[in-house]
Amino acid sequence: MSDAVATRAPTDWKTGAMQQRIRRRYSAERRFRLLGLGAVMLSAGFLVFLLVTMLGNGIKGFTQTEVRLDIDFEKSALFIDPAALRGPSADAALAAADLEGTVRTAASSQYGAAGAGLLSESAWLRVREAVKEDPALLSRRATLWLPAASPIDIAAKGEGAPEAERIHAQLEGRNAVRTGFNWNFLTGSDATDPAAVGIWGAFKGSLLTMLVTLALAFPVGVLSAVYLEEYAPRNGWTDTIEVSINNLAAVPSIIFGLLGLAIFLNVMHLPRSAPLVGGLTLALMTMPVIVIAGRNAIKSVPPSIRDAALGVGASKIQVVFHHVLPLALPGILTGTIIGMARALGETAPLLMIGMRAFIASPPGGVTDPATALPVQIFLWSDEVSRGFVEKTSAAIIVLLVFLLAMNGLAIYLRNKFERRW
């Protein structure tokens, strides 16, 4: 028996305690895929009640809910020359008109006492946009579908006041009332009523930002991280700013408002609101992001790759130029446009600049007065009136589509700049 234990491997898989070890060792790896799983799932189904919350509410401020209308525009008194609409004085005679008087004197013949409170504020605005397009409107009775009040285009959607829905049902015995899709929400701007706001001014505001931002933050981004990865001697200064850098991705964005606020409009005088103002702000958060992902792509490089460039007798700006960043460049650009992804999505630096105004179109360039996505749904949000939580909803599925779109051209840029050895 001695013999048979002197014998024995060091390691005998056969005992029972070595095989008592074995079936820990499985158990614990089994627990540990389990939760890696369970955490997979877990973010998933986050992600999942995010997307039906979102999209549950948010698809119904893509359909606006449009009352019928008859006007007799040749019995009013509106006064207007038609020829006078087809000129430059066209929106000069519409101003002088009382097209908001005429709306709602025909809701209240059509409808009763209560037909003006059917129209949204905005109505008389579709109204003035029709008589421009067809001044033949003004000589005989035409049937307009104008947008509905808030109540009743809740109401559409089956989420409204029970007197709401009342109407509503006595508007369809009448076919008096339709839900199609709203335009109007990807081509308009803020407004004070919510059936008539829209996020191309905002939408248009962020992708001047963004345009500013790139070009300053992308260049001097991507040539920092090259001195400092090929040719900033190591010393202490160095270190100090590579330090400095890292510490500065990690800084809070309010902070880069404030600086912002102080330096673009207090000292230099630049104009509120502008995209040039919030381009600039949101470069110094994102320069930082991106001089982090092109040094870790730089390095990346082999240094093979040098070694042999200069072998044949490349000098230093070609083994970079030639070489190096070509090589680096899909880990730029994803670095650069996840950067640029998380700018998009950032609101307390628009707000220290002041890009939380009321604009009611969209801006001309960089220098106009402008808001954004994200500061347009925080504006959304705190309104008082019920019709603005499906719009905010809905404008939060755009600002989703814009950043999904910029991942997926990161990706896309990966995988065609990508060259493999």
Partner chain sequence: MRNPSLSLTAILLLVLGLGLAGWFAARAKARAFARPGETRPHSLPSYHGWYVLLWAVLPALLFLGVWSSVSGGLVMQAVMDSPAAANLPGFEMQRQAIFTEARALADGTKTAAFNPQATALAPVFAEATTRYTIIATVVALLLAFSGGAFAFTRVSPGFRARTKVERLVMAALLIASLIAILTTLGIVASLLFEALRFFSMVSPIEFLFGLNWSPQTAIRADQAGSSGAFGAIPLFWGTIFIGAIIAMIVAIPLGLMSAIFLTQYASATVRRWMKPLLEILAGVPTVVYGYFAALTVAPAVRGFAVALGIPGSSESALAAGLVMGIMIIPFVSSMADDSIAAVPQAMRDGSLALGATSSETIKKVLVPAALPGVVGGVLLAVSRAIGETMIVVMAAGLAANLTINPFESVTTVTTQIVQLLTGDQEFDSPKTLAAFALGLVLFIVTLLLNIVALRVVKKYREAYE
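Residue numbers count along the first chain shown, from 1. As the structure is a prediction and not an experimental result, all values here were calculated from the model. Heads up, when I say rigid core I mean the largest set of C-alphas that superpose within 1.5 Å between the two forms. What changes on going to the form predicted in complex with the partner chain:
- Relative to the superposed core, V401 undergoes a C-alpha shift smaller than 2 Å between the two forms.
- Once both forms are fitted on their core, the CA shift for G56 between the two forms remains under 2 Å.
Having seen the form predicted on its own, can you show the form predicted in complex with the partner chain?
Single chain only below; no partners, no other molecules.
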């Protein structure tokens, strides 16, 4: 049969059929390549679209429309002794005065019957702060810029209902409306009125939670990584620990929430909604990430370093704490930051342990009721009022900026300290 083969003519590549076949193959190649490019572009496009949507919605959350209000304190029905405002009794003195009513009256007299509706429900708080700052106001006529009610705010940003748009145009005609940076959004806490909400309360809650998480997950994570990588004997126990850690890293976050609810709240009776419990729960979730990153970093320190240290008579502990850990530290820190960034964006476990309450003042400590930034986003996203849309997106921008900063720091650390052995 090999004789039959020998007589076979070699392939003629020049025939028309062959040439056409080659052309088809090349166009298939181009199509496939375009398909790949398309997939990358589409994926990146999703990201860009997501960011642009959030940015487009959220950027307006950082500005606030204010309405001018002239209050004649002298003629108003307020009875406050300016002297009482200097000193510790100021709060009590102001609490007794009907500032809210004063503002409402002033608005009605200035802008007609619906005047009070132009201002945010919390506008009088701004008046209170102003009076506290300058008690002399009480004896004269003052012009104050107060936050507008949410419909007016939206109209000012060009998306309001026709009615609100009309009122806004009128106000503009009277030069009684302006738009400024919404400082209150960065310094305030949750509120029922979208014009008055701020993220500081939620942010502080996140901060305290992260502190607890870091304080627990970092030492425990690093120590376990050191143990597993440097000292653990090869036996069943070690295998169990390793399997546990690898599995924990893949357990859905909501399961950690269930654990927190069952153990920390129902068995240990720690305070509900507290950053302490949130931090504990997230620490359990973050620890495996740190252990795995730590082990990789420790593994990449070459054995020659250990041999050299052992060779000059260092004990095993000294080898690790004087040589291996300092060299592995950048890698461990990178892993820790990435784990913390993940924890910062985590919502579901915190919902389970009750950090979704309405908290109108920032928490003072780790045992106070608090909420966290992502949970705040979730809560606001559920609000019906339209004014919350831009606030939710604005809060998302703040969260993303922090996550970006943390990841950027991690990448910077990795690039700066990465060492090739």
